[in-house]
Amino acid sequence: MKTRIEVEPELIEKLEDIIGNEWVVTDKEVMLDYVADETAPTVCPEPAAAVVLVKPDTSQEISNILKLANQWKTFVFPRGGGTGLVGGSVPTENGIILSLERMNRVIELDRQNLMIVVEAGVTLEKLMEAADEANLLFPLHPGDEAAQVGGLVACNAGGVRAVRYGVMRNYVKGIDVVLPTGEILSLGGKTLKNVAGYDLMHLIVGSQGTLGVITKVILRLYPRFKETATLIIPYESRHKALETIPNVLREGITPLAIEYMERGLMEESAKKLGKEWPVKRGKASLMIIATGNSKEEVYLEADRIDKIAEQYDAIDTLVVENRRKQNDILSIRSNIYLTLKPYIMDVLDVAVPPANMEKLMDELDEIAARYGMYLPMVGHAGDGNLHPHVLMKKAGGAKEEDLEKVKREIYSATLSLGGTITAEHGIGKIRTKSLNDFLDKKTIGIMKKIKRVFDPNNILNPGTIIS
């Protein structure tokens, strides 16, 4: 039999009037999947009981949904893949969950301007696939390929290839946003240069759904590189590693992706994956993908990087060319989290200036040591967004009752080196607290005004970035 949530029935109707009985779920069991994303159960946000599952189709649809829910003094929960670390899209008030999966359609892509305009259902595999049908690329590669377009910018999503290219802000070129009382905004365009006032589009980017819900985005894309290899270069001494990346930046190359990695956590993620992780020696691996127009482009640039590491004591560096292979080890990199989550209470992701990783990581030790502790570490090396993977006691991790000691520590050792307790993750509904104490008072009260002038019934993902 199935389980209906407790919500008016009359709200139900109005909902069924806008979008369609079809598209409005009330079975619990369908919900599932809904009501959680990929935050570690220890500090994921208990979900609320009485929600109502909604399917729009346009902006419109999302429109009438959120007047009607400003009418009601009814939380609206905006919904995407749910491949968030944080809490961001659990809905942990009574209300609406708001899905934008059907909202998936690659509206137009322009070759002329390298631009693609999707919906913000749209997936980040099939964006890259739409771009890649036409000879052209999206570089950041966040993670998971289930997100979806809209929560990648409401999140300002990172990845592994942010030191050559950026986050998601640095592509998104226009957006349709409707407003939490039902306006429907469409900010920025194609051009590449807009100062015209204030720029509204980027305060939606990395807003985490507490502004608007983005339904169309106009994303910038790139010429495809025609060859890339991916180099694996393992040492004993994890300060050597590290100490590689800025002799490597400083001779001019940026390569795709730095990545930082130790080799038993990328044993145990290839397993799990029924592949095999390539390299047998070093403690610690430095991943680096290095791209160009052609295989000697690429064989140069991989010989320079390989002669730098020499001069920090790197053992044999292996260079993949194959293209499945590299894929291989980009998704064994990719999973990491998913390995390791049946035993993490939190996963971190802290960053600081990229010369001062080593410094970061040296302290990281220091706490791990005084709570008798095991804190694996991976991170994007190239730009210092470091990942401590906070582990249960039972797997030599940390005692739940020092979870949030742990946190501090790691929060305040960030930030005396001059860096952020969130790079990309963002603060969702678990950080709320940590921004409290390490942000300035003055800087929170702005942030509360801003959410005030769109949001005055306080109905859009409340209880995420700000308490």
Second form
Number of protein chains: 2
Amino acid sequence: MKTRIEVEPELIEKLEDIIGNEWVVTDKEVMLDYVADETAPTVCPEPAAAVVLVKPDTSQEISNILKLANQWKTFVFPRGGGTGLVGGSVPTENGIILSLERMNRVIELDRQNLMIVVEAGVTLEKLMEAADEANLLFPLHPGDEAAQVGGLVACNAGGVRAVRYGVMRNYVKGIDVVLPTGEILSLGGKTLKNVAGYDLMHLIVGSQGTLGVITKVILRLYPRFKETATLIIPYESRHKALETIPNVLREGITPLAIEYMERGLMEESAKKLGKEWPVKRGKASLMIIATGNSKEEVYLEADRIDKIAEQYDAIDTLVVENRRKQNDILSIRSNIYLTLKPYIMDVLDVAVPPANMEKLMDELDEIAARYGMYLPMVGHAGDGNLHPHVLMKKAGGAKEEDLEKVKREIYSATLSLGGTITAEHGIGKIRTKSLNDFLDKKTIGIMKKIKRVFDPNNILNPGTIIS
Amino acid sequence: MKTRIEVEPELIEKLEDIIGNEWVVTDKEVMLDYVADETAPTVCPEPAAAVVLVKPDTSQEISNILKLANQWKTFVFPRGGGTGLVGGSVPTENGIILSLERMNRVIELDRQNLMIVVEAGVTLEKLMEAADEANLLFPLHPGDEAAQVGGLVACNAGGVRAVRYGVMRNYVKGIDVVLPTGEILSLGGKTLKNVAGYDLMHLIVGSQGTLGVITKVILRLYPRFKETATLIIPYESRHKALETIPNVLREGITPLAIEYMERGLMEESAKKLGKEWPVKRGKASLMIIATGNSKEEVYLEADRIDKIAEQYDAIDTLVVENRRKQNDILSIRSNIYLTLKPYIMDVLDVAVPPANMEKLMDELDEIAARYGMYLPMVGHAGDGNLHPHVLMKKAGGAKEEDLEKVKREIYSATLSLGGTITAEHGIGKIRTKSLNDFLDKKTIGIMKKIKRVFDPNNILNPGTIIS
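Output the structure of the form predicted together with another copy of the chain; the preceding block shows the form predicted on its own.
Then the entire complex follows, led off by the chain already shown.
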């Protein structure tokens, strides 16, 4: 990659004029927290050396910064919570890091319309709390609660509840976005339906900070479900576990989550937390969360699921109703990532049509065997999204020189099953080559032209999505 | 509008070479069915004189036709079921009408993934039947069952069930689309989540045949609900009726439909059908459809709704469980459009944040009073979408010369309440001026550039969305 400009003192002065000295940071120590995200170090791109960090407080300040950057042809890297897994926010060129952290206000909780209006820097944690205080629910839970709303929208995040609630796109009703040329657009609003022209909002959703900087978001909220139960359903056969799923869904039961998990991995993760995985039998398990407005409703749903699972040779289902114990199970599930983290070379994010999950896992087994490696698979089985964790050699994983080949084989297998190389993590900076390899040239050609419509000087988050 | 080209014999010959003589139609009699849609004659644009109708059978044929048209700079007007209300498919320039009617095959009903793959020319009626045969449900019901899937997607259609099920966008998982330059793109697929680059599919949804011709669609299906009950809840006060709605939704009850209706209009519509409107009291009513998997479930939901309505001074609620009687009510509701049709100057399609529906109706009353006109309002009250029917003077409506002023005032009132000029009908050809007047110039500027990315010679459905 080429360096187009160094951070010149004059640029810093101009930035200080826009947002004040205290919000323009050049201290290298501070900067360390802003030049990486959660991407595994093996694949995370190198940050550029000459970067300046700005922390604007309003859309207008961001507009002024972008106008300046556009005039100077300086790269700008918008940054939310830094929880991404594909280097989407890493500043790979000299330029400006634009952190949304100060824009963290809940602007309005609208109980009448069941909506919340927040600034982009509001964290998922704060969003959930605000909804909760109003006795309402933000239905999704896309992983790390330090993620910020702007980032969640920019990445069209998913998470474990997608099987019932879908992805961020389904909840975004309006956004304010500052274009690289400085224009501030308000798209959508509190209406539930809107077909006034091309839906630019839905184009910005998922564009990973390459078309504009999202500054404000209107999200739809829902009434809360009152009770949940977590089912752990063990199976000797992975195939039987996966076969259960479409049969549950076809019965009109849509659980909050349907996760596939391997017992060995769960036990390891539990151990790291000083806890015990509560199920001793079966190689493969489904974790299914049933919900309802009363204990009876939850019990009925759990019972229906259990009866279906039995038909597919499930071993004794564990139904956990105690809230603390349910949280324990979820924390063990979440801790898989931290358990494996020191050994991870790359966490993939492939998805296939849900019914092809079995075939995909079989193919992955074959690939793993071919490379003589252990390939842990954690997956949102209900929606066909699997996260194969490619580990380092020292943890029984792949040789570093094989990483690209392994990924290529996994992507090929996924695409031949009608799948996609990324379901919820995004392309970011580390998957642009794969996008080019696996998406057709015509589609990519249109994407490049759309990038140019919004960002004629290519200043915003370069190297992300568009290579 | 300028005429750029006449239909030359050479063009017709070339079209015949592509799809065969029998599918190239120039007969003026036949053409009459292809140059208008359901738009009220008062506002429907005049069709051009020199048009040729083609009926291709494959995406490849459409690609060849578009390549030819692009080379010749001939306008092309894609056409689905012709059920639109904003002139979106009316050929307002000399050129080619491209009907999708032959591409009406159900390609696959995928029970494992709960999806259906259809060609764009499949009608809503056929789609519903195909889902039904598989004991599954296509959840939306966007009005006229003669509408075709391609058109429903191109218009991001809504309908009475949007309060629970949202709009077409929520069900479209993949599309094949032929660009005006002839490229065939396959976007999305049977995956439930996909963030591999900009979401071009979601940009095509709602673009009303101006960015490409949709030829194939993958739609998500759902398990069927088994039972329904239709509640007619009469009120003396419109305000009380509307106040009921957010309180139902906040309780976690999401009915299949929540429609607002005025008794006078319903009685008139029933009379035209030789039926009787079953409710004799109250000026305003809500029609709410409760659903469930058993009669008990439906009864419980109906009872909860009724109890909430009572708190807002509802008069005796009528609960109709008999299927035939429920259908009668729905047919009376649907017949409003036909009852008013001979007198309609324009059916508007405004939407506001649902809780602002009351205020919008008050404003519309004032506008109606100012113009001394009767302004029937039929509305999807649950999602804030209202269809004010601007009638002709002879039916107690507005003077023809006032129509533009009336619309302008209605749009102004809508926008000042945070609304949109069109929720589900689209901009088509008759609302481009209003879009220009009421949407900001910067947003329209981006839309125009996007149009150019897809359609550099502006051959596809000119005058629609982009004026």
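Computed from a predicted structure; not experimentally measured. Numbering follows the first chain given and starts at 1. Superpose the two forms; the largest set of C-alphas matching within 1.5 Å is the rigid core.
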item	value
C-alpha of N322 off by 2 Å or more between the two forms on rigid core	yes
